[in-house]
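Heads up, the chain below is alone and in the form predicted on its own; it's given as structure tokens.
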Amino acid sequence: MKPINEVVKTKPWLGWILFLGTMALVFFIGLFASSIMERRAEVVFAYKPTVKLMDGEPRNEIWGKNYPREFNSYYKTQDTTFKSLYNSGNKTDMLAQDPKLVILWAGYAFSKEYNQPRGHWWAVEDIRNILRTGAPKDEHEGPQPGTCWTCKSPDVPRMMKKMGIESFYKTKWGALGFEIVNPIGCADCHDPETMNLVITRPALIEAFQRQGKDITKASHHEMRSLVCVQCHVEYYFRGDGKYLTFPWDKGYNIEDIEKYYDEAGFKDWEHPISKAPMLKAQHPEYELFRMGIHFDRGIACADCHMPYMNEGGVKYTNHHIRSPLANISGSCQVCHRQSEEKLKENMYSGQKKCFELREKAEQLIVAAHFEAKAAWDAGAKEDEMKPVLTLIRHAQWRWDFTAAGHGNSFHAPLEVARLLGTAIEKASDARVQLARILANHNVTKPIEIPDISTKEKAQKCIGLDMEKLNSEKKEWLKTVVPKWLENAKLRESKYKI
């Protein structure tokens, strides 16, 4: 073989496509390391201070002078535009959608409104501005504790620490709503020095500790779960101090924490037309999301609601929580190559599944709430009525555990199948046992439902007066409200910036 510079001396312009090569080989090199050193300079100084976070600062817009990557991507929470097969972003009334909810929660205030929720955007507001909450003419009272702000804002850590933790369970809702003003946000599970995550809500730490564990030894992965669980759980408030808990003494799942309720005589509320002492499930999301098969494949919470983003050379979290539904390639294609159509389709096919045993279990239920009406209205006494009771009780509590938590027939389509099964099992046993009470009471005919085709009817059926509730939630909002955000104008303008 010729040496080189022999060919090139032979074929000269051989010699000009090796310099011609030579040069664009090293003004590419150069572009690519030009290009790692801005992403470099990128991450260096993505998050450079820009004010210094006190210690409690509960504002999102100024943790965002800091992060505006993640607030810009938070602030979209406030978008309430999304809607999947069942489930929405908007303010939609569950009530006139399903008035079966109005009967099966009878003497519970979700009876007189209930939405589906918002974005995290808007806590505050639509707590405010519901009746659940009650319309107090004072603002200082109201008929729920102050607990009932625990999972609303990241002012509630800020007034636990100033308060101590009892006092702000045990005050009154309505005279904590001149400090509870911002929005879920950034203090609610980030340290405002380090930003690692943390949990800052004492019922989850203390849930823990009954447990023997240390929450403080979770890992990071583990950590971006359990910011969420301090509120996507279910809870009850303890005692006359409406001490806010979680029901994981026994363990996670249905029979363990309804073992922990029955054994602690607990109830939220007596059904006023079956007089049975039910049990409200809150939002168990946690619960559930660990019985399906992405927890056990080590997801987190946040890999699907909350997946990272990257821009130039920065990788951050994205804040824009959401419904993985409104982001699959974001979120489900990450892990799974179908199609986004395939992928929704596998989804809604489940849901639609559990959806059906759903509704079954809600007609059975609400029969046999009125079948029990009838069956004291016949003389039945409590000692032939408790077995049936206990049935509504655990039938009607098994479905709430599916319905209640938004995104459980996709989180664990399996358990939640079994739980509706189960419920349905129960309800028609309940209903079995009072066609024979009925019949010692010589009452054999069927008993009729009255008519709660709308959430109106359904409303006048339990003996609710929306028009004077409506009234009192008007006045609420046009006299108290306002003095409440005049007092997180004057306060916040007190903070040092």
Contents of the next structure:
There are 2 protein chains.
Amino acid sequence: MKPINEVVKTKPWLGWILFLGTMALVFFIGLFASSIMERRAEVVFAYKPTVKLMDGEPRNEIWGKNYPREFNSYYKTQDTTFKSLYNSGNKTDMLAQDPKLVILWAGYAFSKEYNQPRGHWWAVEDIRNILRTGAPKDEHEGPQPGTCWTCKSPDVPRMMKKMGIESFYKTKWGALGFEIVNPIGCADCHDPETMNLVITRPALIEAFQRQGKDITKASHHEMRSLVCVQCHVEYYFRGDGKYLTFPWDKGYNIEDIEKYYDEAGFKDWEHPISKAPMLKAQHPEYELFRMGIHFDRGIACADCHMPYMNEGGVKYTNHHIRSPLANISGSCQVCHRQSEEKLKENMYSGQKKCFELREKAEQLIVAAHFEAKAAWDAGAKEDEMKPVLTLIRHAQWRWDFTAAGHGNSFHAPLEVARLLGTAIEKASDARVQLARILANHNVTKPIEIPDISTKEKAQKCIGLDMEKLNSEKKEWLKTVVPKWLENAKLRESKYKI
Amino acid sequence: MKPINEVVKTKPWLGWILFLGTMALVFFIGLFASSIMERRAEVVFAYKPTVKLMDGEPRNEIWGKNYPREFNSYYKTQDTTFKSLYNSGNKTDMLAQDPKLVILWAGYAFSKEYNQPRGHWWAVEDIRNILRTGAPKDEHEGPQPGTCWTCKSPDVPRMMKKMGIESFYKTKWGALGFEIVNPIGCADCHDPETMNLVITRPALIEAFQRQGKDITKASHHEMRSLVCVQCHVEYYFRGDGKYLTFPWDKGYNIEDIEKYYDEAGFKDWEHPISKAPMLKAQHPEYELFRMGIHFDRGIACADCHMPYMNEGGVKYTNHHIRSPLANISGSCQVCHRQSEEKLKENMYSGQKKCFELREKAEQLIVAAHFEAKAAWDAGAKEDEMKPVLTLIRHAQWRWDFTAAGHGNSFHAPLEVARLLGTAIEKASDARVQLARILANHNVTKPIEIPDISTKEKAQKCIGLDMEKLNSEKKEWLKTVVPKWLENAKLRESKYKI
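Taking the form predicted on its own as the starting point, write out the structure of the form predicted together with a further copy of the same chain.
Whole complex next, starting from this chain.
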């Protein structure tokens, strides 16, 4: 082969082709390099703050100016169209779907209204709208304490700092209406200075302290769960000060928590039908998540509920927090190689098995409440009834632990089935004993359960005046809440950015 | 740089180094090639038959001459040292471990003796030794029919061919003692000519036919489960001919099978305490395996229980069939990246939850049997008792379905928990109704359960004369079985190889 310079001497057109070809190539390499540099610039400038966030800034929209991607995804938590096996979308009325709940929670605010929860964006609006918070005309009226705001808003840490934690909890819920207006958002989990994840709620910090653990030592990966754990847990209102407390001092398992409550002689309320001293489980999602395989494998809440996204050259966390079922490709399929259809089918198959047991547990506990009432009516004595009432308490507590949490039958299906199995056993044991007590008081026929086939019938059965509750609430939403909003607007207008 | 020939001219020692170096290299390449060829030869000659197998050859040792690797691994099923959470090794006495079983199976042979099963190698010896087969003095004496041999030996297809299937089933178990001597082995699953997997038992073929499926169309991968499914399933003895039948005509789920039995008016026996018409579940491993995630992901029985091995250049299937827990690295870790300790912990954690429910179900069903007896004793009538007896039947059926199979709480833990939850519910429902029936007959005190804290006490409670059963069996093993073995030896000595 001849050297190229000699060839070009004899064929000049070849020289031109080489020259022009090289020019074109260099041009495209230049374009490519430019594109890389641009994307790099995007990353570098993506998080250049445009506003200075004040300490504890509660307004999500202000944070959104600095962190538009996270904010825009958070904003999508407004979407209420997601449907799944037992969720027909937008605030499914759970009491209408299953009127037995009204009986189980008789005497407790949940029997008035209980809906499928919506995304974080709705937190403040929904707590105002729900019948459970009633229609407090002034800051001294109940029914709920300030504690009920705790998980609803980034205004909470601000107010706790201002008022002191104890005072915050023990004031009336209605007294804080114009202070707490921003729904769950940025400041609940982030430090405005460093954007690090932070724990802003005292109950979790205190629970860790009582366990001898320092939550500030948690790794970033642990924090990707712990910020959620501030709220998605079982809790109770301790003492007259309604101090928000996590009942974990003996451990996270249901038996540990039950023992904790029993030894403290605690009850959430007395059931008006059976007179049993009841416990209300409050979405114990973290406790049940801990019992499942995903926790065991080191997965954090955010891994599935807030998977990473890419936009241009920027990787960020999706703040559209929701069921991973609504985003199987972004969540499950990061690890699982099965099709969306298959993964959904697997999930639903487990859920159906759990719901079958749950349905049975509910039927039996409802029957036990009415049979206990019949026993009282027939003249049963306190000491005869005590063991039965304890069984009803423990049965319903187990059922509620599985029913109150979102996603429990996915997080830990086998533990859920175990709890429901023992709930069935305890409710049935109560019923066997009640049959004997009733017989001793000359009642040997089965006790008839009233018609509770609809929410309305069930609510009537437990003596709720729904018309009154609804009209009071409607009036209150028309008169009181607009004042709260006006006041809040005025207050926030004075904040400096 | 100068060309090498010019350099060598000036430095002759370099030529020698190159020459010797090349020699050495070529020598080692030769060794390597030889090793490769040897391993290849091993593969080619590994399965060169040394003996010609006769049609239906029942003797595993003869097959072993042609397939030494498979045979040697099969031979290891003699090993009985494996222990796990509820298995303390070598033929754990299940009735001693849990005397409630004696009551649950009262009136049925399992109440006499029931042990943790051992490997395939023990199949024939164990069925002879167990009290359940009794001590039939001649070929006309029971208690068991020929059907009981069906899953125990490769002599079975041979005898079925000789006698006809119906005659095989309907003869007495004792009549076939000298014919059936080789434990479960090669000819149960393999064609001696092609070594292909084959179905040798009619019950599975017939069950598929009734479902409109042709089992000969099964793929090799499906066959890696189906050969096991010949035996590891729920079955019953249909009619007076004790015809072995799989109850799958309505489906594989427990509700389907229950409906099948109920509609056929079938019972395995009548319980002598409660008089309930009982069903005995018989190791429904395939049915429950179908409900679990490993089946869902397309895993075959052999994938975990007979994982591939390598020996020299030969890849072969490990015929040391056993719990994958005894070989986690060879089984589970082919897919799962967790440590052996972690995988075992996950498995045990699920098993413990299932066993907790199982224990409760047993307690309640035992109580229901005794309470039913008390109701009969107090003068209860057939029509009062009928719904209760059905509940007891269905409760125990569900419990037994989970308890009778090996590994069920691993194969489908959630389904097992669901079944146990509903077993608890049905047993409790029976007990509530029994409390009312008893009250109507003037019994309102709790029914006392006799002391059944040990196997001996429980067996005495149900009226078993264990001394007699044991001494009869001992005598029989000393007198009859040696004759069987002698006859069999003589018979087999006439086979041609």
